[in-house]
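What follows is one chain in structure tokens, specifically the form predicted alone.
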Amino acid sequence: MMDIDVPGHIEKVAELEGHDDRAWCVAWNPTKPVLASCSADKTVRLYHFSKTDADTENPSVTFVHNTTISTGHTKTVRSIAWAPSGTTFATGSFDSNIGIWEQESSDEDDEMHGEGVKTGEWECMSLLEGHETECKCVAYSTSGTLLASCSRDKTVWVWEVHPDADFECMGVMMEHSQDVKCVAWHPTEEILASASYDDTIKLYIDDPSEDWFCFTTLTGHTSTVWSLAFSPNGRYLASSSDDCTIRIWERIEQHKWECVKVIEGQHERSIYSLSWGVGKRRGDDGKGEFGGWLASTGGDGKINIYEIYEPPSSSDPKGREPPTHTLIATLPSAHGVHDINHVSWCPRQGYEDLFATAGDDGIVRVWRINLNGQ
């Protein structure tokens, strides 16, 4: 395959070994310099990271293994998600259960300073039961008051978070006809999206007088939809599929979303994971409003990074333009011959060019984007 001339390249920052089976998911703590990973080996591994040579233009980032948590799940831990507080995380497992984890305080914590990464043991404070079979994905809402989960049992659950690791089921949506692969929350509103083996995407909201309900179904993919990622400002939703395409959907009315772009020909196999980060703008080039960086990866082992620019909003459907995308970096065989299951941008300020991937090789790799000439 010919080399593509792109303005940037993807540099490996760290290779985090330790899982004894495939690594399924990575999650960055939103308030502390901690990266979590989960695996078919039923464990969660936590890493602390810090910048060295911080005063230089491209400081290096060092990762240190913090702890390994034997979750007690009886099967694969498929998904992990931090609450916005950064003090709690949820695990979704093929044993159908969801674990809610919090850290005990330790004597050493009182003496700690700086970023405040605690040393106490992590404990399962609550086990959420209800799914009939494999839980595929868990996700906290931006407010932290809601947790969503989805399963091979074709359902999407919304749980309300109460104090003391108490959870109340607020709704069970049985809209999909097949295995539900992914759930994702809108960044500023309580809108939930789900993606399924039935080739569709469903969007849900809470009716104050009723329960959670599906207000629209997005169709267009011709095979399983694996992953969903909202743009940082919530104007767009990206989806990826077994059909080897990425679709970008725009919110054109309060409850109406429309496909405005299809990115195809960039992956040869299923696109398992997307992540949409704020990115770093490359100067003012008159392209419109900078919409961040979209990362994609999957069964072909390739990582692609797209720079997104948004056109001005238009109320006239005929005058509406799609966002523009430019491939700014690509890396084949990022985990050797292995599939890549997940990609995630670091949400911390100052680390906008950092992301992590989890692969079938059991390894978590951390990467950064180096834009040529910057």
The other form holds:
Amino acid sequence: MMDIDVPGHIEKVAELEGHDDRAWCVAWNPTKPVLASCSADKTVRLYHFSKTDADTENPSVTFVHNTTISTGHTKTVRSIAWAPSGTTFATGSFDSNIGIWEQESSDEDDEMHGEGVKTGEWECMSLLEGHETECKCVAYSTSGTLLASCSRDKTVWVWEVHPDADFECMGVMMEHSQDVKCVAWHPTEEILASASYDDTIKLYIDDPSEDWFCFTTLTGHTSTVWSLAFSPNGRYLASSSDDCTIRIWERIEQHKWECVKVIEGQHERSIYSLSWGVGKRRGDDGKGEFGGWLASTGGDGKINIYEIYEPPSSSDPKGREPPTHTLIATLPSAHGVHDINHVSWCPRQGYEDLFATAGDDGIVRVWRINLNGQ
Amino acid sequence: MAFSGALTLTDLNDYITPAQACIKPVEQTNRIEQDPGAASTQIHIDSSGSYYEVSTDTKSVATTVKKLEQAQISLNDCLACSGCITSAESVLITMQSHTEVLNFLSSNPSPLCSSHKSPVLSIAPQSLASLATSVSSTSSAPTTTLHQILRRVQAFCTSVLGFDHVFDTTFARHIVLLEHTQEFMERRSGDNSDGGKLPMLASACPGWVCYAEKTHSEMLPFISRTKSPQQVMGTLVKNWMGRNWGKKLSEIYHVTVMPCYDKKLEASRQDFYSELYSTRDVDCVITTGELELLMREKGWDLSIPVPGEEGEVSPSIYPSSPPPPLYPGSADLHPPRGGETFGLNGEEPPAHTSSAVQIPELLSHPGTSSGSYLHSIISALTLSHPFPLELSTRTVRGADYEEYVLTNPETGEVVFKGAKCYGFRNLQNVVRKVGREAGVQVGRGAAGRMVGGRVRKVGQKGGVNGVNGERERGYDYVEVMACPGGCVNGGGQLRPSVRAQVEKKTDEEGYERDWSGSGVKVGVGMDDGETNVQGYAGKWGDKDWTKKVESAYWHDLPTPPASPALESSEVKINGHGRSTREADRYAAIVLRDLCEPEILSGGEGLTWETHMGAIAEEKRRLHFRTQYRAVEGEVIGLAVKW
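Show the form predicted in complex with the partner chain, please, because up to now only the form predicted alone has appeared in this conversation.
Full complex below, order starting with the chain above.
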């Protein structure tokens, strides 16, 4: 029953069962039609998806289970991230290790299935050890040359990707005073952001002759910061928190970020995950630059989708306007009574309205935004 | 927080991460085998605070009440673990602090009393450099030398605090370098009776040793067994000097001043404790900051010169109680042996003044301000190789990670490959590199490790190709220090004062910049190449400040002798040949006194490289080498917080 008047609604596309425990994270392969999920059952599940019914206006997407990887991690696999090449993914685990996974070639690869999905077995090519306690998040930079990780030991690590699944430690930042929950890379530059139990967000850059270091700290949240998401063009950074708010920070100078918007009243409990996709523009109403779709979810089991418009660029620094946000779709109890731990937009072209969520019920669900009247 | 740089006293809070078990296993002396389904017990606390275990079995007629033993947590347990960090750690740290030193000095009986302890202080050269930098930054005086700072520290410690002797630790380091090089040569020749492996890793940094014991125990066989300069200084003060002073180990109270908090942990290791005399080689470690705090509390201005600070040791520094001479004829501990007539390389032992124990002061070892362990090995290899060798260096990533390669230019053969590796980040890479080359499974996370062999071994590239083989040659030696920038940037060093920071008008690259005026909005994707950020001061200290301390460390290098020396190559490599030869002679005296070798045949002079008899070699190991053990690392998180 729709009790909120919003221009769109969220349709379920697929329900992917199979995990024996809560599902923590979903990650879309950037180059292949593959969706990965990781879980407290210590496995990674891979699904292949494709469009069907190409004749209709709204083709449906079908998901087929491809493989289940018993990672060998001795505890929860808390995070998963694809490399931009799409041939490698990293897993971060509560056993404090990071696994780097690649697929073996098999004899059946001669006859390619679908859009080039391989059938070989996934192997752990490298194990990154260094964190002292649970690894909470792993993330590849857009160029794929760097991998960031963070942990309950309050550290943020930056690794450089080398050939043959070798990694070199480029920086160990001990800036946070508590558990670090999330790391995220800027979409076009090598700027790293981290979110922590100490209520702060820290931004890091590389000093070529020395180490990676923290160049600024963003304060404003009154409780744990759970998730971070840069806007597709990198002008904004969104953060979500235990304080039930989403803050949007704007880059106003080379190394200066300011909070320009607080979205509150939309979630009743912790907001565990954000994802900022390119989205689809609705009509041409001249509001400004279309800034994409921001998805949020959390402990209240609700999924919210906001449409973001950026203000026109202004040369007047004091007259800076905040971006506008409009709630275009919402779905309560998307995983029943369970928390939703992660939300992620599909980055592939032609799938801008597709996203997936992972919940405490152990199920991964795939959704699509249906804009009414389309 | 395995490294002292991250251990800041102002950063304490009582947040205890959930389910982080203490790594110290509680030793249960009387382990009672419980029957399955045995009755549970309750804990009662009486009025005096003691804990009692009371059986709750109502069927039993006799109720058993047992007093429980209180668990003890010592400093070395807590510092070795980066688990629950609470304010209790600050209480443990104060057990080794300047307050402890003052308490001892005030409660020390008079020299006439039999339980009097002779207080001795040893200070590290990095601490002197930190003090010199602080003095130079806060006063208008010209740059102060380490020599001057040492004289002022000596004056303060003797006249204000009441210490009998104040030394610097460079002579102890000289001995460490000799023993370190000896150990490396043993490993190279395949004499690994101690189980030592190549590449040999430096052992002077307690932060690194502690981290390896806790997290990378597979690295322990690679770590040198040679003691650190602090602990060798303890051996010198309590065993060698004490013997010559006619004092037992327990009759000396030895304090060291170090740039590092982890040196406190090192001093408290069981290996450096004498059960026989119930005393440690180093009784108390204070940091550079704690010494400076002491001076301020006592109203001592370190920037004011003291008389005679430009010259050599002045008898006036020890006005109150001149210690006995170095070789007391009446001492029973070490009676002279009648048949002992050997000279050191044909030279007579230098005559000693009767006013104080003399050891070489402020020895300069070319190489690094953290101790020059790598460079000493390079020097020894160059001297002992039959052909002239060529040294090339490569910066891997900044000054904290450099590679050194010795090549025979005649044949192109790589004779030696070493690295200098400072800082936690570079240390990670060296550990992985060493582990990969040695085929050792590197590390285990504190929360467990991967099950089974799912990690596939990546094939070693270029093994067949000769050129690639040379390029892929592994390290023979790595000088590892935990702190970025080395010991001059240790956690216990002085930090720049507020005044020094306010006066900084230029940015990190030395250019004046109008910070408030550079407010132009940078478009997305545009990069003007500016990577410096205003007000950057990382947790590992101000980089400008560290460079000043490093500069102060090397500031007063003495000029090489003007006349050409007999061994010109030695002078060229060591930079200060006369002082080195003198230190070598003193080291040989120490070796002879402590190890008591049998009389050498043929009148051959004793040097550190001499292989003495088996008993004497055993004593050498006892005095100058140590051992390591892995810390129990499996922490079971019963309720992991996500």
